[in-house]
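Just one chain is shown here, as structure tokens, and it is the form predicted alone.
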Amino acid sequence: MREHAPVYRHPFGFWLLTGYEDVSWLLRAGLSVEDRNVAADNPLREMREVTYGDQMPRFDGRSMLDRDPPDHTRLRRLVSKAFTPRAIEALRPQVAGLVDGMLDAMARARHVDLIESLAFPLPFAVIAKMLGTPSSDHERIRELTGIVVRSLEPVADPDLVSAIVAADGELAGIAAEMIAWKRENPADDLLTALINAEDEGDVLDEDELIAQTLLLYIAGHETTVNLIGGGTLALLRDPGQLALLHDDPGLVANAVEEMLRYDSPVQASRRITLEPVTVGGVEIPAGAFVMASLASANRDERFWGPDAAELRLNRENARQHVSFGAGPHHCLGASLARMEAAIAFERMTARFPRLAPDGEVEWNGRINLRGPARLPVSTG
């Protein structure tokens, strides 16, 4: 796509873009992200209202991830007291704690899935701490998150729809439960400042709290769960790049740059245009959804050089990668992710050396927020 139609019109009625320069002007464009603005007559917004019918999902667009100013403004704000760098570096003990504990069970263990042991319970429990939510069941709170980011891809199976809206509601209903238990016990955490946030006199709603408790949430693991778990199988599909890190802990920061790069934990991110605009050379018509491909900018060899498409933690320009989009949405929790899989990768190759395979990895089977379900692994 990228040599032959880097400007590509989908048959599902979508634009796509795939190169490196386009992906990142259109991040940087200042475009919608709002779906009321898709145009009516358009195939993909067709096939959604047939598909979804009167199911749409309750907090469909209520998320600052789905609002363009000024409420992506005003809700951005509210949360981003919560992701400055001295907030992020005071979490730096209890994740290296979290981390030990981890590698210790898998030490103890020797072969284990690396998903289940390391890659999903970390995140998962550094985004409950900062919210601060009571003890939950996290396996179920798994499953359904599962399910609900099937929503971020084409859906064209009325069951997995059913099985989306079910489980949309479903975690609005724990996120509710969680509210009004932080409401009788605030805390100096994420989720009562949220309760009790104000932007000039401006406060969330109920159903914007529960949308942006659940945005964070999810947001909040299932990336990190990738790149911890498409990162560590990148370094066993390439034991010299792992004896590298091992050798050379100070690359860390830079390698987890480069794992960003070779296999972006979001695949692609989309804008609706207010206007016709020109990229490439090719006019994209007002109301048109376009994605931008991170994943394909991210191996571009026109930007990234001849060996785009190999793992090279040493890469000197690696941290330009796309994989945490740019511009107005780029990711508010990059610098919390960019930790949690730094101490992750520093720790587990320092202490496993001989961290080898053992077993097929299983792909989540997801379009978008792509990764490993399952990857045994053993310790040595």
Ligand code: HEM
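Positions refer to the first chain, counted from 1. These figures come from a predicted structure and were not determined experimentally. By rigid core we mean the largest C-alpha set that fits within 1.5 Å across both forms. Compared with the form predicted in complex with ligand HEM:
- Residue 139: CA moves 2 Å or more between the two forms after rigid-core fitting.
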The other form holds:
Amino acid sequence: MREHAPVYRHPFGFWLLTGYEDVSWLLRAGLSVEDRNVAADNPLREMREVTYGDQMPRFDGRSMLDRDPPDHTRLRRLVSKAFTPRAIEALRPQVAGLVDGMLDAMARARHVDLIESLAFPLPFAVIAKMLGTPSSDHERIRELTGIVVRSLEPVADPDLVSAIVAADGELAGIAAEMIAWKRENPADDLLTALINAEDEGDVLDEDELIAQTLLLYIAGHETTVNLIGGGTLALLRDPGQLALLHDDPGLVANAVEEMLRYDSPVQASRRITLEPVTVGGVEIPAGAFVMASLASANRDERFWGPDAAELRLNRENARQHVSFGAGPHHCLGASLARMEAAIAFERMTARFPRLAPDGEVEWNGRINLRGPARLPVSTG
Ligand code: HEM
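Return the form predicted in complex with ligand HEM of this protein as a structure block, the form predicted alone having already been given.
What follows is the whole complex; the chain from before opens it.
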């Protein structure tokens, strides 16, 4: 598609951009992210209305990810007051401790599923710890967020639709309870900071607080799992690159950027045009739903050169990937994800230089938050 139809109108009515320059432009162009702006006669909008009817997931549309200015600006500013670079940096020793504990368990077991042993529990434990949520809720939250993220994709199975609606309601209830509890038991954590976040007298109201808390919870682990899982898989498939990282641990920061580029943990972002725009010489009308394929932009030979499809941990411009998006919605958690992944890969490759595949990879079956669901490895 990059070659023949880089700006493509799908018969279902949405547009798909696959080239690096077009995708970068779209993300930075300040277009809308609010679904209500999709033209009423767009088949995609009808599909969603038919799927959910009046049971649209409750917090769908209330997080900053789904809001345009001025709401986006104010939500992002308030959350940024709590989710600061300092708060993230302060977690470094705890992240290292968590990784070491998980690697110890992997060393003892020798044959493990990397997703269950490290890629999932690490980001989940980190965001849960950061928010300061009671651990009795964690197992249920894990199950529910796994269901709710399916609402980011077209769903046909009516049982799954009901499950998404139910999970969405239950999660919102758990978040409301957590917030009420935290108001009574404030602590030095992100949830307390969100509750108290204030900008010239402006604060997050109850629904906004619930929506931003759930966004951080979900974005905090359902993405980084794919970076650690997909990155490990890429290394296992290319032992020369694994050896390179083992021999030169200083490469780890760039290696993480290259893993992000090579296998995008979030495959696509979407925007909605409020007026006609011209991209790559093609005019897209107002009210169009436009998907930007981050994964494809990250492999565009025209930008990255002829080795775009290869993993090169020392690629000089790896950091120019678009895996964290770009422009006004650029990922707020990018530095947290980078830190978790760098610590995990540095310690894992130092400890298990002979890490090897140990069975079939299973994929999670998701279109957007795509990654391995099971990755059997032997620690050597
Ligand atoms: C936004 C990717 C980890 C919080 C985004 C966007 C992308 C992304 C592509 C922009 C979506 C758009 O333009 O429509 C990733 C990837 C991650 C990751 C690949 C891990 C490898 C995290 C973490 C957190 C987080 C750990 C927080 C704990 C957010 C938030 C937004 C966001 C709050 C919304 C920003 C806004 O709308 O202004 N992320 N993310 N992300 N991410 Fe991440």
